[in-house]
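Just the one chain here, laid out as structure tokens, in the form predicted on its own.
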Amino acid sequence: MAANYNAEPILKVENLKQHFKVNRNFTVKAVDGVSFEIYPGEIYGLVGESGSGKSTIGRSIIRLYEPTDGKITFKGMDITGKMSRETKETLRTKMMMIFQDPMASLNPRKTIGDIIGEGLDIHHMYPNKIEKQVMINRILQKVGLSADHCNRYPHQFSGGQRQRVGIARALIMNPDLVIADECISALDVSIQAQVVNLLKDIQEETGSSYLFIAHDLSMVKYISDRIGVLHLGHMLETGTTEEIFARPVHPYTKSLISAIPLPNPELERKRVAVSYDYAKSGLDYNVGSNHLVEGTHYVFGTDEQVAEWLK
């Protein structure tokens, strides 16, 4: 299903800040003023190096963390502060997360059937136990597993199969937004392709929206409609996949794209990776604003910096 950019955004993040106080004198600003929107049926890719704040954004959106500042709107409801029972129910049933480590996110003492059906039990989303089992069997088949796997435990599966269980657990609730937090980073390359194709097929079938968090730019390019580039808790550039890859503007984005290996040995031999060192760049992420380059392509910086980059 194609993204509907004429509709209201299903998720709107405005000036999100997530700070962690380490001690009396030091606070880690993991996310510092990030804004973006996700539309119905859209896959929004969030990329950046390790420690840039990608996973923290995902956890703040689904309210595993209490946001320090900013506003998060989901389906027209403010989910930032204290939520009403109705808002909390919508958040817990219509927004799901696929975690990075498939083994750490699955209860080793529960069977696969119990893990996948836990959300159905909590929110009473089935009329009887027979219907519940039918729903579990159906989602298992959809993610490429067998109904016979219901009575097995997580340690009896491979990494790729465990990740499929995590996907099934999220999708059985029929969510409107799925946050995929580096859900392929712990898998082999061949399994990564299978899982990404699975996510794409299910997204086209159900029309749900994805926030796809990853540091593999080539995979993000394959799956995403739009991309946001994150560094040190700041959104440096955002735009459609074509805009970002055809005309990267920010030096950090250029550095990331130049680091992608090329499958052609002749071209790979000539590829030159562009280095980027924030400390030596002369840039200050705390000074500047978003500038519209073209279409929906925004880049973060001062007027002078953006003018220089666009030359």
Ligand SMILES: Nc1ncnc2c1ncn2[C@@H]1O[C@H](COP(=O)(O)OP(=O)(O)O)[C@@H](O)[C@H]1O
Second form
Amino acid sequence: MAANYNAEPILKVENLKQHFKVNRNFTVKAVDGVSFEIYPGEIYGLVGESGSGKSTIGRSIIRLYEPTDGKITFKGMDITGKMSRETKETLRTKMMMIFQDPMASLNPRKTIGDIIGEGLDIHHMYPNKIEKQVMINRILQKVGLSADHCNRYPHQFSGGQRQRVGIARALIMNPDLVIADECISALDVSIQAQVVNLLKDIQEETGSSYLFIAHDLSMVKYISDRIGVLHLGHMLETGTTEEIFARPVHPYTKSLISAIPLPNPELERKRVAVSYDYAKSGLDYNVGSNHLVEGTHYVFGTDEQVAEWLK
Ligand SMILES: Nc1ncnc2c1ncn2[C@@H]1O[C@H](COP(=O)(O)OP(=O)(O)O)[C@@H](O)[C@H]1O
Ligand SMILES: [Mg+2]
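Would you mind generating the form predicted together with the ligand now that we have the form predicted on its own?
And the full complex, kicking off with our chain again.
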């Protein structure tokens, strides 16, 4: 299902800050004033190098952390501070996370059937045992596994199959928002495309929204409607996939795009990777504002910097 930009966003993140106090003298500002929104049926790709704050954003949104500052709205409900029982229930059933490492996130002592059915159990989402098994079998089939995998254990599966279990566990809840945090990075390259295609197909069928987190821009390009570029806890540029790739404006975005190998060997030979070093860039991410480039495309910087980049 295509994204519906006329509807209210399903998720709104406003000036999110997530700081970790490491010791008396030092606080890590993992996320430092990030804003974006995700619309119904939209796949929003969040991209940035390792340590840029991607996972922290995902974990703050699903409330594994208490945000330091800012506001997160999910389905019109403020999920930032103390939540009502109803809001908590909505959050726990309608927002699901797919983790990077399927082995670490699947309980080795539980069968696949138990793992996938756990959310249904906790939230009493089936009328009887038979109906529950029907739901499990249906989702297993949807992710390319079969009903007789139910009694097996995680170690009996390949990495790709385990990630399919992780996907099934999230999707059986019929979530409105799925947070997929580098959910293919741990898989063999040959399997990555299969799993991304699976997610894409299921998204088209269900119309759920996705926050697709990755450090690899090429996968994000393939799957996302819009992209947000994150660096050192700051959102530097956002726009549709076309806007970002046709006309990257921020030097960091340019360097990320220039790092993608090109399939055409002729062009690949001529590709120049542009390096980027924040310390030497003369930029200060704490100074500036979002500037409209065109359409839904925004870039962060001071007036002078942005004017220079747009020349
Ligand atoms: N619980 C924590 N305590 C202290 N620092 C953290 C914690 N979680 C993440 N960080 C730091 O915050 C920054 C962002 O981390 P993370 O969100 O995992 O980045 P990414 O997912 O983009 O690789 C990193 O510098 C990381 O070391
Ligand atoms: Mg991460």
